[in-house]
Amino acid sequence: MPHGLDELFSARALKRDPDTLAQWGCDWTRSFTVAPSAVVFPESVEEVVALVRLANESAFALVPSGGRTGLSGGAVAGNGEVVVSFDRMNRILDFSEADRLVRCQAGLVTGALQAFAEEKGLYYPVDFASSGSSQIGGNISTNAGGIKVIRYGLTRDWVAGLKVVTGSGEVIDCNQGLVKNATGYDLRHLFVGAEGTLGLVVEAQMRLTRAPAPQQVMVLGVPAFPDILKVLAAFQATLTLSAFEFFSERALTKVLAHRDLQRPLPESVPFYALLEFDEPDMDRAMSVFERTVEEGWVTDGVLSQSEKQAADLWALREGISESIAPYTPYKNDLSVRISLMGEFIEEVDALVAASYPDFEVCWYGHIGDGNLHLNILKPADLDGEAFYERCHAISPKIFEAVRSRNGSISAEHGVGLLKRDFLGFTRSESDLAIMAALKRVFDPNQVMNPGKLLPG
């Protein structure tokens, strides 16, 4: 263990028996070593600052870690780094009803945002389905997306304010919750989205809104991708959309083996969309389903009648991911623009179907904003690291496909471990270099999150 850390920390914040260890050193990647030092539990900034100093002063490297949820490998400690725990830095620390804004520490669960601005009668709309485990300052770390970007946008357009603590163990203060501010770099905007690889977020200010009004939500049976994207326009074109998801027939296959859930209609289709929408918009969703239906585009349909049935059929899209763990799957989170998405996905799949005629492939996703989530399942009778070693060596010719219609290869994961080394399928050569630039800005001597996002 490092020197220094008894001095800093108590017993009760500063852990290093192997079951903890094993815990928070890791996210939700099962595919890399974990082997952190210690664990700390910080409770203020200035404990953070003398950490990161201390950390400076002895030459040791700090991997800081949320809820953990993530799935690139980003919170990942497999070099002896000493894990900085958010945990009990998760407080609600000042509320201005009149900025709509909520001054909170990064350890602060984001479902709990979510339940004190309802609280207040207002909405945080940022929503996934690891909201009721995933932290602020991971958030905030990976520009997280979910659900509702298509209404509200990323992590990133809530940001009003930040302090982190650099890499060199200064602690800036990042627009201050303003809403003008035309004196320069915008700081804040570095941080979000950078993995903890320039500092650590230690407070955020994070904007409200008004609540939405009730929502209701449906799902359609569309027989071809294509037209998932022509049921997208129709709907866009006549009615703001809180969400617009797809699964395919072999996701919600797995959710129904997981979870006691009902199949949404009588006869199976290749392709389902989720789509939510304001109740009071009801009457105009009913009549551009029924041109959906004439067009052929839709062979069917449900619309919630309750608030419970409206959960279940949100839980027939956010359950996939806990429903598909047990296969081991190896994830990837690309986007093109909305546009592109029927060639690309028909590319992709043949890509896979060539590789590995064996492979199940799920493919389920944030269609109203260009984000595909693709899940290839692991054999039942093939070792873990000979199908992750399989399924990484295809990664290339997929990404290829990504760069060739300027898109991403991590539409909302991060780039982590998983990712980091096919960074230059979606950033130039210039890119990278003014990211390693600003990397030895921030962060001199190499301690925050070393080896991820950023490619050696």
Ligand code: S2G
Second form
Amino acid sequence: MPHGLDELFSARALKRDPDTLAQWGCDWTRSFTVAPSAVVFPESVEEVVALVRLANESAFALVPSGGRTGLSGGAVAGNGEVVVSFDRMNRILDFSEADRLVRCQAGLVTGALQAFAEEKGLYYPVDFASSGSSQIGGNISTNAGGIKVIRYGLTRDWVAGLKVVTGSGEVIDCNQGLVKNATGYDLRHLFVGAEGTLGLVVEAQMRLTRAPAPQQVMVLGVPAFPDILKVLAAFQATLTLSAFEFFSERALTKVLAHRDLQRPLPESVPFYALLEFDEPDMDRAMSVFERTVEEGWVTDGVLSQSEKQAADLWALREGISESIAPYTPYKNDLSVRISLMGEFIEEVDALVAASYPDFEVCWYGHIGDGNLHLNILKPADLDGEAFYERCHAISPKIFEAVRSRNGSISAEHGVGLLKRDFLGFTRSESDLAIMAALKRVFDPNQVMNPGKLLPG
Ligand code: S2G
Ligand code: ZN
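Given the form predicted on its own above, what does the protein look like in the form predicted together with the ligand?
Up next: the whole complex, starting with the chain shown before.
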């Protein structure tokens, strides 16, 4: 049992009751043991520093906890670790209109940053279904992507500065919000995507941008998956897309069964593409749409006529994750270069069908940035453990298809516990050795989220 916590934290900021341990000791995964020894709720950088120094002195481990929306077990505490929740470090500290910068604490909810930007007539463009509960610190630690990457990039692209408490209790300020800073290694980028294994992000300076024009949403019916890439190329050649997503008919049926939404098209088709673009580009979008129909790539389409209809069309895509959650899906979050996606999905589809003939498979994701979400749904009559083992056993074949195309076994959800043992399918031996060396530099006593991301 970690000692010294009671001297550092008041009773309201230090919890050991079973309910708190269960609630804060996990993320959205459900296949890992949840067994922290305590949860602490620091309210200042100084408290975080004191905690990290105590962890080094008393040799106990820390697991960072943000919105707990992670999908790879990165925030799961399964071995008596102390969970560090940033729920009470959730404020906006500073805003500069001239710099278009917000300085905030790590626990700021993503949706609150989006709302603040809107109040200032600006825009924070990284968005995904969990933005109502995910926290900026967690988004940074997993380099969260979401649905607007095709136009605005990933979280990494919006981090102008970071304040981090390293695994040895040092406070470092990275980049200080500068646009240009050519003074050696940009340490900021080491902490983005590090999943709390090098230190704890306590504050961030996040960039904002100009708000886009009103957006228009289109959903297209695409019978043959490889044609989706031709549709993407046709639209991208003509206008700036804010999003280009896809989902399968099976994914759609799960959403329609779970949510009170309408089918987007009169007839069902194997795949759907969801596009978003600036309303002033509508005429050009319509001419591209007509071409895609003439080419036979698209059978039908719908264009949003109101903000409500645009939101309903988006709900068909963003509601997938929540709609399939009751099937405790085995999730794959894969990426390859866009040019390779057609052959890749065909190879993986065939592999999945051969490996899991009795399992339902849902495909969806961000075609516009090469990211596919392959979710295998657990049959109701199959034990969770047996299901997980069968899926885990086949993963190497799927990851081999990724490796052979220099793809990634984790496009945006991070590695955590779920993908840790497969990291070699994407990272080379020397990569892994360098990452382990960096871990020793920043976290010499291995107190920072041990067992996550890096293979043992
Ligand atoms: C998505 C959300 C998480 C999931 O919908 O794009 O990243 O369930 C996912 O895969
Ligand atoms: Zn995604």
